[in-house]
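What follows is a single chain, given as structure tokens, in the form predicted alone.
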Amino acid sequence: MNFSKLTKQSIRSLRPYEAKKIPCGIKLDANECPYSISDGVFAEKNFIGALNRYPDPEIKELRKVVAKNFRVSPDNILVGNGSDELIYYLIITFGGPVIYPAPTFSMYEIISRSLGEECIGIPLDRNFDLDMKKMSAAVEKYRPRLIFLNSPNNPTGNCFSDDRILKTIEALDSRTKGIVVVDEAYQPFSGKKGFLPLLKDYKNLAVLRTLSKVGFAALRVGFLAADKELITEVNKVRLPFNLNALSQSIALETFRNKEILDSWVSIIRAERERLFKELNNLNGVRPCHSEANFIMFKVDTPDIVFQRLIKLDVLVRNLSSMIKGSLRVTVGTPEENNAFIKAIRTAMHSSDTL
């Protein structure tokens, strides 16, 4: 039976999101936190409750703690099975056209296309910032319902200029009454405060946060903060019991012990600066300034360097198909970063042509 003939037209040309598993001793390819709940106070907790009962469908306790942390009301918070689910819900609820910068997090495009919505990537400028001339033209032409802005941006690592984000929010509000979603998955690693404090000033602003980058990627817990009326509409399409009891319980504990997360973030930020200096001092390597937990860097032969690093038991992300000459390394523990520095030095000076 040819199932492709039964598949919706919008799905036929899609390729599934690929998270390839390449065995390496030092894994620095997926922007994961190198620290986990096996460290410290979390190891002493028993998170297993009554598994024969459904979890809290309204996720009340977690929403209450998150709201306090974000300085908003619980009515301004929606919790998802990772930010991916919340992105999905936003696009189901409000539809398209959907606009996002390019390059950026791939799920904005994948989810939009899977739902049959028109989606448009707007190229960034030469500094990987929002190109306001192109963005304004796209708003006029496509009249988008949603614009997703990943800041700090994956894979480039930089934050978009605050004034350009604000101009985009104001332009969308005045022209199409659409929504700007600022995805702040990497904000904890940035020196900027982020856009949560501006929610009260802009009804068409929504902010995404996640626990995935600060040590809890396996939980799949994301947060949408926005105007109460926006949350009410998106909540209409939320699946019942969408966040399991174990994830709710551990996520709640992370906010009660936020000083542990803060200590992990501080270590990663310090290591990021050390890693940047090391890369910047290496001939043939051109690192990009980063506000995230990773660094994108350029080399003349990215495919060769990527394969050499794998042979040296270090895995990074090859971005050369997306951004010419680019690789991306996640900031790991000091020991992992030392191993990477040693490996990249060897890879850059090797005569091995593979």
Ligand code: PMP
The other form holds:
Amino acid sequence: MNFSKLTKQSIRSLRPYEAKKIPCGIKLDANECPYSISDGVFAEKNFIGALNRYPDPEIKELRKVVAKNFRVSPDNILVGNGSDELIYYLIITFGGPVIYPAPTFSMYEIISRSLGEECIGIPLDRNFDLDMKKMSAAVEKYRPRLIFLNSPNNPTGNCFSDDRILKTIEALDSRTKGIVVVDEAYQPFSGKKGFLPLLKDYKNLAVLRTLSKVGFAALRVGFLAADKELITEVNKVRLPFNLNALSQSIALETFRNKEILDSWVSIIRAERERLFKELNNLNGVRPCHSEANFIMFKVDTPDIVFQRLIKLDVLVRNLSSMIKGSLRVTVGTPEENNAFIKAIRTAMHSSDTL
Ligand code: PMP
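Switch from the form predicted alone to the form predicted in complex with this ligand and print that structure.
All chains and molecules follow, beginning with the one already shown.
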């Protein structure tokens, strides 16, 4: 049976999100946190309640704690099975056209296209900042309902300028009353405050956060913070019981142990700076400044360097089909970073053509 004939036209040409597991001892490809709580602190807690009952459908306790942390009210918070699910819900609720910069996180496009919504990537400028001429022209031309701005941006690593993000929010408000979603998945690693404090000033601003980058990718917990009425609309499409009981209770515990998460973030930020210097000192490697937990870097022969690193047991992300010459490395533990530095030195100077 040829199922692709049955598949909707808009889905047929889609490629699934790439998250293959290539076995490697040192895994620096997925922007995960190298530290995990599982072998310490709250391992002794009993998270499993009554397994025969559905979890809290309104995720009340967690929303209360998150709201306190974000300095908003629980009515301003929606919790998702990862922020991916919240991106899905936003696009289902408001529809397209959807605009995002390019290059950026691929799920804005994949989800828009899978829902049959028009979506447009607007090239960033040469510093990987928002190109305001192009953004304004796109707002005029497409009248988007949603704009996704990922800051710090995956995979380039930089934050977009605050004033350019604000101009985009204002432009969209005056033109279409559309919504700007600032995806702050990597905000904890940046020196900037982020946009949560501005929610009270801009009704058409929404902010995404996640626990995935700070040590809890396995839980699948993401947060949408926005105006109460926006949350009410998006909540209409939320699947019942979208966050399982175990994730709800462990997520609560992460907020009670925030100082541990903060200490991991500080180590990763310091290691990122060290890694940048090391890469910058290597002949033929051109790293980009990053405010996230990863660094994008350019080399002349990315496919060869990528394969050589795998041979040396180090997995990074090959971005060269999206951005010419580019690879992306996630900041690991100091030991993992040392192993990566050693491997990339070898990979860059090897005459092995594979
Ligand atoms: N936004 C960005 C920018 C990301 O890089 C990622 C993860 N790769 C996500 C959202 C999704 O995160 P989550 O694990 O919360 O679904």
